[in-house]
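Form predicted alone, single chain, as structure tokens, below.
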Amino acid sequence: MVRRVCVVGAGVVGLSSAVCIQEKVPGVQVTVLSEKFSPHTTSDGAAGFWEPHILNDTPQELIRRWGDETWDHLKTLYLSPVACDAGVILLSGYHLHKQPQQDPDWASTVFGFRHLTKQDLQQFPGFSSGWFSTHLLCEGRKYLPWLMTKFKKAGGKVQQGKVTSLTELADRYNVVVNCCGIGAGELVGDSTVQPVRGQVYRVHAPWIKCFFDAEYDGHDFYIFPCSNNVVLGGTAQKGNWNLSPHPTDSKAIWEGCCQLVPSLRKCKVDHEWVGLRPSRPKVRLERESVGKGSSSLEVVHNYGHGGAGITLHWGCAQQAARLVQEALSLQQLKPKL
């Protein structure tokens, strides 16, 4: 008998839990369930800058077990043929500070991480310390589809439509995997889930070669060169749920950077998005058993990346499959017709 798992929601944990769980889990039939997919998710406008970001209160060692996994995952990408396809490059640039700053606890992952000299500083008046560092970058507009395409050469199905209860596939599926980012609270009736929203320029600014994220005036202001163009940055407003671009947040950002590198004065505005970060007290990666009778269904939640939804993906899908796995192991199978 076929077994049979659902994924709900096409963003970047969805399709990566998806792609995961076909490598993981042997013998299983994969179908990703959404109400949107690329381009329209908040994963295709994120910059996908690896560093951990907006993360709460889940545990230190599990962020760093998550991000490393990625880290590695991303990494093999970058050095193989399919870099291009899969959006993944690698970006040199600055963090700057007013105050000196404790070291982060990704300082030994990423490439080169090193304090800035007063020779370096030089560059940046106003500002008293700072790091040098390469991260890996992974453009969400080019990601999923890339995993989309592979998910599919797998035997993956898709369907489209909206879930309002997860018990509603219990006659139809062994496990549900739900990654619905912000849409869980609602699903799922989880009160934690809260939006924090994030609002960007994307910029044409082809001299901008490194990245700059830099925190004064009580804005943290960054500067993302991706491969076709540059993304300026941002806000993180709790509790915020306006999609459209506002334009106080509009000018905040656009003199923050330009302050921050005055040559992008003379860029040109391609677009202004806003994204809903989906953010929780810790992320929420669990196996749970829902519903009573025919409608029991067992479920893996994976949602609440709140910042870091591709810093973490790869490393969280991986989690996902082994518990995806382990539900299948341990559940008494029923004929799902």
Second form
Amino acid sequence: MVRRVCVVGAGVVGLSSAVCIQEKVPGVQVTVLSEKFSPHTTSDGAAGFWEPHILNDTPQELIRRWGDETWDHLKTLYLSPVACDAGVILLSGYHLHKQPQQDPDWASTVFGFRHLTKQDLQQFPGFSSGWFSTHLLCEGRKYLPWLMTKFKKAGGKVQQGKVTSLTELADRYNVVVNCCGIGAGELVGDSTVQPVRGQVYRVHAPWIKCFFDAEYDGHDFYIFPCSNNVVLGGTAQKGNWNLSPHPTDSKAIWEGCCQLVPSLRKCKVDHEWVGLRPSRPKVRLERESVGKGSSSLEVVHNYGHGGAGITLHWGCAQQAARLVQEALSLQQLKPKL
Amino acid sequence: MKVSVIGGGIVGMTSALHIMEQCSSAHGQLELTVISEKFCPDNTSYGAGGLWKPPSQEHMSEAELKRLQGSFDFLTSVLRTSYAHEAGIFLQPGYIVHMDPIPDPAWKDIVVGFRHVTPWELTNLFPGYKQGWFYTAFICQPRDFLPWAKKRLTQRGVSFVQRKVNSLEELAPHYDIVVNCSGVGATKLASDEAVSASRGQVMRVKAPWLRYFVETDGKNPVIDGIPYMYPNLHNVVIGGIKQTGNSRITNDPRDTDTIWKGILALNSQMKGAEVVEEWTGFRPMRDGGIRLERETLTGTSTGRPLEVVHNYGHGEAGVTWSHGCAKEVADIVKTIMAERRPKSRL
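Taking the form predicted alone as the starting point, write out the structure of the form predicted in complex with the partner chain.
To see the whole picture, the full complex is given below, headed by that same chain.
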């Protein structure tokens, strides 16, 4: 008997969960149901830089586990012929600070992590310390279509639509995986989900071959060269739902980035974009039984990844697949009435 | 003082820039002319990838290290300006990998963040190679830098003449000082038998996702040729051809094949990358290294000695050496101008 699994949400968390479930859980038919698909999801606008970020109180051992699993996955993709299609890039660059900071937990995961020397810092007046490291970047704009192709090839189904409550899916599916990101708050009544608004420019500046990330005085200005354009950011405004670029933010980002790399003043702006990072005190990745009787449903929640959706996605997707397997096994023991 | 620079490639143009910078306000008026048989896009520099990368020697003289430091410092100073990319200059991290382990290079403290490659990088990115270095260098793309330099020089009153110079002596009636940056042409111009041409062939391909350069050294049994790839502004330069004794000026399909085989073995993601341009050029090699020195030519048609400053033989590292050598050339020119300054009569 075919068991049916529905993944709600088609961002990086949803699509990767769907693919992992197909790969790891035997005998299931997976459907991805979402209001939005690439290129209209939050993941599409993100640069996709691997670095744990805006994860609040998520336990460090989980960040490490999920982050390292994702890093390994990206490494494998990078070495394979599909790297280009999947949007995976290896790149190096600078983290800049105005005061010395403790080495980050991910220092031993990335390649060649080192402290900046006086010589490095000569290039960045105003900054007195920092790091240089080699990271992987996985562009949502390319990765999501690549995942979707993989998903469909393995027999996955896709449906467009908005879900107002999970139990409405109870009659059609055995398990529902909630990957709604910023929408999860409304869907399951979780008031701890808050947006952390991020605004960016996408510009043409092909002479930028490294990344730059400067954190100081509550600002985080960053420059990430993706495959076809360069991301200039950013903002991290808690509780701000505004999806339109704001001129004050545009100006601050522009000035902040041009101070880091003056030649950016001459670049050509392609467009501006705003995304709402789905922030939560901790990532929610757990099983829940909802509803009663004929509308009872096994749910696997996988949302609230803050600014680390791409950084943690594969590790979380693997865990979500394991939880789906658990949920299905449980269901076999107590069949629906 | 009438000064001419022979050669409009990276060595000649940087020499002109630094002469104007250091000498134009000192010791009287300076009139500078750049004379070249070929300018961009018809010269050797046009096709070069522009990577800052000196020869991998463990030991270098103080003078050589000073030149390298001079080049690196100049590029660093341009990097912070708003026009860096117009001059084709940008930061570029990357790898040099070797078949046989060699000691760290003499210049490792001049570049930024020199380190050895991690075991993962060596095993997965460069299978077959035994050792690798990683550092942040510059790319200074001649095909952007040279037009930018020409504009700047023209603004400062420098003239450009396109013609072939057949002998240094023929310039004696017209110039006080000649700076000889003739590259491969120095064989004839300076009667220098140590100069030879090393043929190179490259392609420019679309691979905008490549964020690091790779230079390989030594013959890897599983890879054809000695491949290399450098990101440039709009394309990636791929190559791997270094031939002595071959004067073929057109692209050779057999070399194209060798380059592709080497590059694909090095990085399979390059498969299917669109080729935008193919180009052949000749690196100006010199046995014994760069010739950078003053020579006073007597017995000229005017009876006056002609002061020559030689600056040629930069091999495959013209971009790397150019600014540091140019500074040294400018110092020599300044000295000559001081010597020639008319002494006031009592």
